[in-house]
Amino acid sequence: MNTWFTELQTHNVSLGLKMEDVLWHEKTPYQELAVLETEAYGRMLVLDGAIQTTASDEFVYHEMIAHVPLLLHSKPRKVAVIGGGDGGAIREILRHPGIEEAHLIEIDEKVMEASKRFFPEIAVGLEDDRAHIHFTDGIAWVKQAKDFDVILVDSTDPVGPAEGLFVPEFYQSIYDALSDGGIMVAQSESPFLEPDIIRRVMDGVSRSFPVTRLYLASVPTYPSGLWSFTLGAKNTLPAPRQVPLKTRYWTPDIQKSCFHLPGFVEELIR
């Protein structure tokens, strides 16, 4: 089979991956969903033509969106993930001792169904008794949420149903849903290819949160390979807690160094 999948990452940048098979393809009520087998990265989940996760590099994104904020909170017990229907963020959250509730808010039930079927190693945490699944709109859900210690916005790109996850009003709703000392993190795209989105997210989060920080990780299949996360905290960030974690990307040194930004990134958010 000599078939290639091409993601149009911007109007002038694309990523091509040679496919071995199409495992699942359908139009859900919300988006086009596909699971592909690729030579380079193994199984891959695609939504509306954009790569969401692959079996080979998913650990980078999921470890970094979860462990960085959780270790900066003094005692996280109740955590929510908005989006992230593949379950990877939930898996990482539940590795932390003391977690009592991990809520997943996913609008498209088919994303979770595909992940359980084709990515069981990613979705494993969804079967945990501490995992609570809500198939609903994250924007509406967060408006009634209360007393969460950490909220992660594991969203798709800011188009279609995810557009409302990138506006100041949404970040204010997250602020209101967090307990004292609460922390949020939202994925905020590539500093090489989407600097305007980073500025947009940083500005929106900083309107509600007195502490706003950007950190980076390298995710090969995401646009440009360099990815950003925007963190908002209600209080000054303490030194990270020391928790033994079996990880493949995150380390205690990465926890510190990921906030040290290259000069061009410092400049774009200044």
Ligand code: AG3
Given for the second form:
Amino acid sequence: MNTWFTELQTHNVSLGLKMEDVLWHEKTPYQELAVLETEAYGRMLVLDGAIQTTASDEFVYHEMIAHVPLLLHSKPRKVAVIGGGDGGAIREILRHPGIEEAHLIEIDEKVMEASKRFFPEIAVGLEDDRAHIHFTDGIAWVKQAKDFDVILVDSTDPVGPAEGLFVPEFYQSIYDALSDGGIMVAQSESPFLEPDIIRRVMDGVSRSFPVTRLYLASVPTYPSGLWSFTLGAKNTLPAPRQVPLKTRYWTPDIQKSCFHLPGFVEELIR
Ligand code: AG3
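Given the form predicted on its own, state the structure of the form predicted in complex with the named molecule.
Below is the whole assembly, all chains and molecules, this chain first.
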């Protein structure tokens, strides 16, 4: 078979992956969902034409969105993930001793269904007793949430259902849903291809949070391969806690070095 999946990442950049099979394809009430088998990166989840995760590189994003903020919080017990229906972020959160509740707020039930069926190694945490699943709109849910220690925004790109997850009002609702010392992280796209989104997220988060920091990780199947996360904290960040974690990308050194930004990225958020 010589069939290629191509993600049109911007109007002038695309990524093509040789495909072995289409395992699932449906239109959910919210988006177009596909699970494809690729030669280079294994199974891949695609929403509205955008690659969300692959079996081979999912560990980078999920470890980095979860461990970096959790280790900067003194005692995370109650954590929420907005989006992230595949369960990867929840899996990593549940590796931390002391976690009592990990809430997942996903608008599209079908994403979780596909993940459980086709990506059992990513979805594993979803069956845990500490995992609480809410199939509802994250924006409305956050408005009534209280006393969370850490909130992660594991969203799709800021088009369609996720648009409202990239605005200052949403970050203010997250601030209000966090307890004292609370921390948020939102995935914030690529510094090479979407610098304006990074600026917008940094600016929006800093309107509510006194401490705002950007960090990076290398995710080969996302646009440009270099990905950013924006962290907002209510208090000055302490030195990271030391917790033994079984990881493949995150290390204690990466915990610190991921905040050291290349010059052009420093410049774009200055
Ligand atoms: N969410 C962020 C994916 C953004 C990728 N964008 C793209 N391919 N154009 C990932 C969800 C993983 N839990």
